[in-house]
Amino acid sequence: MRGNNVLGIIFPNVGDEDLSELTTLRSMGSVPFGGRYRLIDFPLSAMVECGMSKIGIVTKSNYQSLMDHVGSGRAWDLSRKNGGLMIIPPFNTAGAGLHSTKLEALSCAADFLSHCDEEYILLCDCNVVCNIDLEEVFDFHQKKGADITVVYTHGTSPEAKTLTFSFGEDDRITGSRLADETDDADFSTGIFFMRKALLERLANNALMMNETSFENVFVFEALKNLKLFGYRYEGYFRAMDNLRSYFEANMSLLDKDNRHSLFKSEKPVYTKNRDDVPAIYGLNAQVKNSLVTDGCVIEGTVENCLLSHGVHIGKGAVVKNSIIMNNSYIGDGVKLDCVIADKEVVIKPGKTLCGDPSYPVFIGKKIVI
């Protein structure tokens, strides 16, 4: 199947409530990850890499940061006269309101969908990180003769309620339920694939019946009449369902094997480039097992950390097991351990902040301590 016959829809606000510390002023899709990326970079890059050239981002709230990041889509080669990237805001049609579910979000995008000629549609959330080969999903869907294909993975499901599945023969889904954190489960990655006409028919019928649950329409009720199949994804996967899981996912990138599994030379992850000078290391700087982005100035000790663009670590400062985001300033003699500092945070000289991997200390954007 050709990727240019597939329309992409991304939901950047799914999971906002689960990571409220970081989504108060931004959407889930624009949450920073890995020092230089945003969560939306991963589904966008996967779509572009399989040949998809028309992608809609259905926004809900707090999407200024998201718009600043994706812009016209140039970083993903989606700045085009025909197709390309489109941001779909709420209230974009008469009678539309602020949606609270994915199904309602699709109704906001109904006009966009109706004007697209692609035969198939791919739906993706932004609260997970993976680097999936979507061409394999398309081929799987055709080979199985599926009506709906759901991408799932196996392991411990997130703490937030997540679709888990049971299977019969030949990868066909026979049952599903919404479950809290479960060990040894087959659970959804939030990626759904089907014909666009089927999606429009099911969504329109559901809204006429005042049904607002995406899961009810496209999984629970669909199991009664349609053929649902599950494609198992076995690569690097992390779900962001609370601050602890976000912290753990970022820290997992300090493991070389995880980095190589997520960032593959044959399947790159694209992002908006920020032209900056190389990182500068002072005479007494000590850096160990850390990801340091361009524009950083390090004069102290950094160990097991992720530093985003423009971070300054002062003289005598000791920063361990922490995530420091863009343009934050860590003063002289500061000691940090298990801390997440949002963008443009200032920590004055001599301060000490310590958390725990299971309960990291969070410092909000532009806060001065």
Second form
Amino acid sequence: MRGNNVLGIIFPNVGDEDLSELTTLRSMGSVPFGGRYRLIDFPLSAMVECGMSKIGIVTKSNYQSLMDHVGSGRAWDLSRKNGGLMIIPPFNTAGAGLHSTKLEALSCAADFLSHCDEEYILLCDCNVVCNIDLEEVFDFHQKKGADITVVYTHGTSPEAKTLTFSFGEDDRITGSRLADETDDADFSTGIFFMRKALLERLANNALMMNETSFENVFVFEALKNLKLFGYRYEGYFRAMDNLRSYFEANMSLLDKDNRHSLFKSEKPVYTKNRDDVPAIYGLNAQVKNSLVTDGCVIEGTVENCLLSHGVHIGKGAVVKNSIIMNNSYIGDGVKLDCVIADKEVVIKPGKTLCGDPSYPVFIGKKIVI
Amino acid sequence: MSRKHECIAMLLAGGQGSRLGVLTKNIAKPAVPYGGKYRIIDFPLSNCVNSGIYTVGVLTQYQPLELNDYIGNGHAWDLDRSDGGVHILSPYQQIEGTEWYKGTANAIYQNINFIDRYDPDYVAVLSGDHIYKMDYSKMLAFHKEKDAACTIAMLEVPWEEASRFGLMFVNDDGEITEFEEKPKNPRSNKASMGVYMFTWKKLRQYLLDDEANPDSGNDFGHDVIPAMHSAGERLFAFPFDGYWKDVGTIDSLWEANLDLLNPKVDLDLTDSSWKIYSKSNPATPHYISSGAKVQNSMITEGCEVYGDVDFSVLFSGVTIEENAVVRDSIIMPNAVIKSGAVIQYAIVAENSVVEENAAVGQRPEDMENVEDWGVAVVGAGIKIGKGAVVAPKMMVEEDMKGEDEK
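If the structure you just shared is the form predicted on its own, then what does the corresponding form predicted in complex with the partner chain look like?
So here's everything in the complex, that chain up top.
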């Protein structure tokens, strides 16, 4: 089944609090990742690649950078007359506060949902990175005759509370709980698939009962009288549950196998184009095991790093095991190890900064050292 | 009928560029890749947008498929507009029959209807195969200030090269007093860059007259401009002193690419106030491995480098395997250089594969006879077999068998 009968909903603010260093100025969806991407690029591209063409982004707070990034949706071919990309900002009636759960967020989007005539709906968060073939999820859902399909993966579950599942025969979910970090767990990727009518009915009922927890309604309560199935995803997967895992996930892309399983030529990941000049390597540049984006100018030594657009590495600088984001300027002779530099950071010549892989040093946006 | 536009541009992109040989076998010269992620036509198109000209007619004729596909709706250059924007203008059938564009002037003549739709006061006629950054709005202001019928952008070239160009003699006010087309003994080094600004009312009449003249070659440089000159029209030269290159030959294409690595060359593509736009496919940042050595080079998205790259330009999606060496060379999109292959002073075109231990090109200092030296070229989609040798100056148009296949 192709995705043209499926409405996509993305929650760019889910998990914001887990990565507070990077999300004070932005939503999880617009957190930079892998040199040139933002986290929302992964769910958006996966949706577009399976033929979905109407996608709503239900925002909550700090979404200016997100809007700047997605724009009209042109980069994902979502700038359309029919459907395309729709940003759904919070809708507050007098006296009501900001929505704090996914369920409340959905109720903000109720009007949008009611105007869509797609039969199915797919929900995604932005705090995980994977490249999933959603068509297979749709087929799985049909074949199993499921009411709700949840995409899960196997491994050590994230530090933040995450849904873990136990299964009966034939991939049917029989039990679930919200667990802290657990080894060897089958845990949720946050991707849910169901009929839109079912989602609207469950969400309406829940709100009438003053229920606000997404998990209660769509998993714990639903298990009692609906058929929940788990689709097992086997490919590249990382959850952004703290700064350390964010660091590790970025670094994992320096491995060829990881890189090729996340970025497949037949399932490209789309992102905004900045029209930068190709990266320029100077006479004494020494670059090893690194990912480099257009617009960089490298005159020093770079090892095991991810450099985003427009990064400048000065002469004699030695930058190791670090993530340097858009337009940051690393002066001559600077030494960096295990550093995450947000956008537009300036590190003046001669400075030294060292972190540890288990505790990378974070330098906030536009900070001058 | 469209709204009136003060100035529109007509971009001549029909050139074959026959001296680029195998590189323009299937594409027009303006579509030739340049500078890691660009094609030559990105320069005049980006200049137009940056100069505030949002209506551009692109005149195509030779092998237009790739060029048409590349330009698409013009989105990459912000030229997808509801009023104006980019238009591909190919020769078309008319009641009197079908005619190819006979010359540069005839190409504009055949599209008088297109230009009239916008009722412009001025029309810029640009060449689609030069690399330069130029603010046409300044040229237009100059043109208006001088109340000229035609303004020609002018570049001072080295005297020894002057005989390759159309030359001009200019008085103190900037007015052109005399022309000389590619003279053997140049008396001026002020060359025409092939960038014209016309007052449309005047040009329109001269195009009609030129078409009616059976002896005319229908060319701007040879026919229309001299006719305007002898009729006493006000012709002015607009001085330009930046980087300008006509990449007409393999050597000049190779040189123009490597110019980007020379900090002394006055072509700054990093200037964010004058971006050169291009259309690109989604690709990851490029990867440089632990064993790789990259110096003094330009590398773009989608590349994977495991070998040595020195003084070279790699286009998107290029793979350089372990122990491969690329020096002083241009590797175009999606080419693969396999392990142990050595590429020196060469251009490897799109989607080509150079198999293990093959050698393409040579350094001039390694030649017995430097006279025989030249840049080696591997055409698009060609496979150079294992251990095969491509001599300097050679142009490979068909797959070359490797040692194991003979």
